[in-house]
Amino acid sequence: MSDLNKELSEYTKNLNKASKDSNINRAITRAVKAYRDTVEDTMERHPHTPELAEEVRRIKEYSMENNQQLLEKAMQSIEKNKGKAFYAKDREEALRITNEIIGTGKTVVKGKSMLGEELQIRHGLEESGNEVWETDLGEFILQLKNDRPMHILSPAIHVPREQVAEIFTEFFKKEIPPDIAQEVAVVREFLREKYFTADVGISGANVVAADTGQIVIIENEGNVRLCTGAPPVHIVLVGIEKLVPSFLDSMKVAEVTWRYAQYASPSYVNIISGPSKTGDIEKVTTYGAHGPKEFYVIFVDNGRSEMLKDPTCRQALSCLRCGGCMYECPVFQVTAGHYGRTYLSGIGSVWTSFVDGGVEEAAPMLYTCLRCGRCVERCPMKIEVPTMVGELRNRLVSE
């Protein structure tokens, strides 16, 4: 327990330091206000959303009860679509499969993925001798900053425009002013060439339809569309909890996700079934047209099946990764993602207990949660975070 006390002490110091960080305070204050204003406006424009969320809760409950069957069906569907499907039990297997597909000395462009962070996929591929670029603007900032995401949806939420300008000025070797439009433009120019010279594109997924094998990815920047459509190889890394029975179900999940993630309508909804193909010459289907020639989907467990077996904590698998709960969390509002590891805040403490080190590793987070329930009020899935946190604290004490 002495190691745990030491970790708690270090963690507490880090939280206190973060709470006094003017950059974090400035950035989070702006973000929370923007989130609340936008979601309020979105719900007024689309008042059916809470009712649709209730239906999605039922879809997710069914999907958890039938996860193994849905996984088998999805893998079969992907193979029928001329893709290749794999199951990875843990991080080591996921990295091994990814490395076998990619090899070494390749250029890889990657879309935003919390599972990718969980697996530390960029770092693993770089250690294998590959050049990997994050293409999400927030992730790109953190790659240059050598930092980790501080929010599920907005990974660089803790970095205000003034600090972004400093980071970009140093990296691009020219003066970049603290003007958001100019900051976005310089990254667009830099990454444009990377998309079309990359050997491999990697993405996550918001939801997967088992009956058709279709991968659904929500985005606004357009980077995912480019890094999954331009390189000759596309690899999808997705947790087994993202499976739902049908394509119609996947669209309902996607709509609820983007509404609670602050978007009335996202700029892009990518639906990908397999490698690119054409039948324009004599109606003969030929694979590898303008888009990828090869399509791989790696379904990752990494503790999720254990969570599925847990009667109290399995509900955490219903999390849509909309990020709304974090904006309402009093601790997150003053510390950003310093309240967490890969996964953040109250729901993150539950995920950490299963996929990122176990309940002892999650102890600091579990005892940071105020169990106030504000996250539950915001959550479209009504996930009972305070209940799960209380149960995991009890387990930690008994262990």
Second form
Amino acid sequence: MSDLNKELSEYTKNLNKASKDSNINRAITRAVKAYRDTVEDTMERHPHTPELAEEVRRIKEYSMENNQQLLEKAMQSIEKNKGKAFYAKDREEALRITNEIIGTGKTVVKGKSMLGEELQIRHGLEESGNEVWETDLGEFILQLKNDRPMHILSPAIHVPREQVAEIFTEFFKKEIPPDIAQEVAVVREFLREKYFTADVGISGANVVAADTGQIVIIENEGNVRLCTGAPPVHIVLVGIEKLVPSFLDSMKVAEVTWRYAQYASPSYVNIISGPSKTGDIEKVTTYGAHGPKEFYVIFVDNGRSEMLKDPTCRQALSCLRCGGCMYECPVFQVTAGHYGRTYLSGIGSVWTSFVDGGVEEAAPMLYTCLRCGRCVERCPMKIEVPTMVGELRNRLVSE
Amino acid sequence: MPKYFLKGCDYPNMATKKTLPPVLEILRDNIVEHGNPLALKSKELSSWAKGLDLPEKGQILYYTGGEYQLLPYIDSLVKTLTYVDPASNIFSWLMEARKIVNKTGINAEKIYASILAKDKERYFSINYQAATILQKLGYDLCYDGKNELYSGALLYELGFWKELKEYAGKVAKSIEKTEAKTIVCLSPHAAEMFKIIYPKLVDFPKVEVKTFIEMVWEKRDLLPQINYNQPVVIHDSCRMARELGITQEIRDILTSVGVTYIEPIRNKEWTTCCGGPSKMLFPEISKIVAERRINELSDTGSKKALISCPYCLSALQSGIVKDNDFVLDDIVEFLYRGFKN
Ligand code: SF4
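Switching conditions: you have the form predicted alone, so give me the form predicted in complex with its partner chain.
Now the complete complex, all chains and molecules, led by this one.
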């Protein structure tokens, strides 16, 4: 038996194991029901959403067509706002730039970011001798558990409170009961100190307005506000597909994103254009008033331009990462993120094919897809995952 | 050095080389060389039609694509391999299968000898029943019997588009020969191929492609009433509902025959997949997906689900756990009863 077969068989075993894991089973069943109920309810309260999603589809299409111009414009806007903008063509470049800004021996607090996962940024910074803390509660749990995200929005979807209590009890060296409120409180207390002593905050972004250079980050926990507001340096890592022409466009994208991510409205929408500043003393502009003194935005390509050139698969770039499709995927419903690598489920197999290893690496995922098409029904961007999966299988077998 | 980092993290270790799982190659080669995925003999596949004396040429071509006929064989294969290795080491098992195939020349019948007679009879007779229903509704059918080729849906599914293009040419020619103006497809997968995929690949004969459901729907007023006093639950097939947009027709047909129906929690364009597509590569996952769908269907309180796709019928059947008295009927079987009474 060749290695390939061994590896495929490993993957299959992993899927089978996940499908029998009662933690995953319980958590996903709850999550799917909650997602469907909440979305139905929020759509009723905000019935304009599907129409807005259609408009966002057009905005995204236009933005793909004009990606290069938008990138140039956004970089200029950020520099005008006294930030620093960079373009990184791949993981190495993104890491090099980030490392050059941060250096070594620093404490870094980080918000949740799929691009961060793709680049394995925490790992990269730790290798350069920095201490990095995930501040999203789910990511924090996974950091301690040495595990990977099992859903793009609820990364620790597979870890029930009892297991969280065990992990925390070991880490905090005191008895933490399986009580969610107490689990949240202990992390809040621990990370509070980190935010205010950290040298650097890192975040991703949901959308970037090219004309104003504004970065939009949607969140509920409030960790991103602290990460991006408390430390003296803020670094944004964002994929080039997140660019849209105007601020107004970015707000439309944001609203559709959070609505399909099951929020009527999220607790916080962070809009950041540059370093913190004040002119309160003698009208002299001084940077680093209460927030960061330095603001960096790194636009990452890492295979996205290739995707952009691909007539069938470029539509995947308009993915808002709302996570809706995953809740509708029958395989994801039984295996969670085991059907995936960094990016998960059907849409994830397409992303993997371009930004995380290529079609060979994506092969097991590509063949896991049932091509049943229910994800398309849910997707606000009407991304045709089954079509792309078919096309990529074709490429894989004809190579 | 910080204590917590990604090292040793459980990222699945995936394929790095460009080799195909042998099962895919076997299916491809069988379709291309033998006209169906399991290399079954066409005489065998068309044996259900004995006694109907359908002509080979005519206006309306009745197309089975061998799909119902193949399913018990596929089931038997899947059962064998999950039995052989409960961890479902399908890839290595199929390496063995290929050895057998290579050694003996392709003789799938030998490999699938363990097929259950009653399963075979059921799946074969659905073809007969559907043809009879259409005839009773006044359709004059022809059937290409031994020359009928499989639609190639699996070649499309698995990504063998180059082979499909060539194969589709053969299928198109064989259909052209029948001089039909309309093709009635028993399976929504075949209908999808002929209606949506083939026209993109080959010069497909100018024929109207219809599903069995649509043909029946058009003449639903002629259907005899069915004496079934409990509500049935409808399982929409993914292809039928989302690709072909056929959902209301099934409901109209049931209303015509005087049967009440209930909708499961996920239905019509939101229907849940039966798990069938992953049966060959991930049989265990496929089974769990099927079980979940069976739960959705039986949670309605109904004792019987109606199915209108061969793959759904077979996949969902494997999702019914022992001692569960929930029953699946193909809509063909269900409607045929009305004619028998
Ligand atoms: S593919 Fe569509 S539904 Fe899935 S995460 Fe992206 S935008 Fe959301």
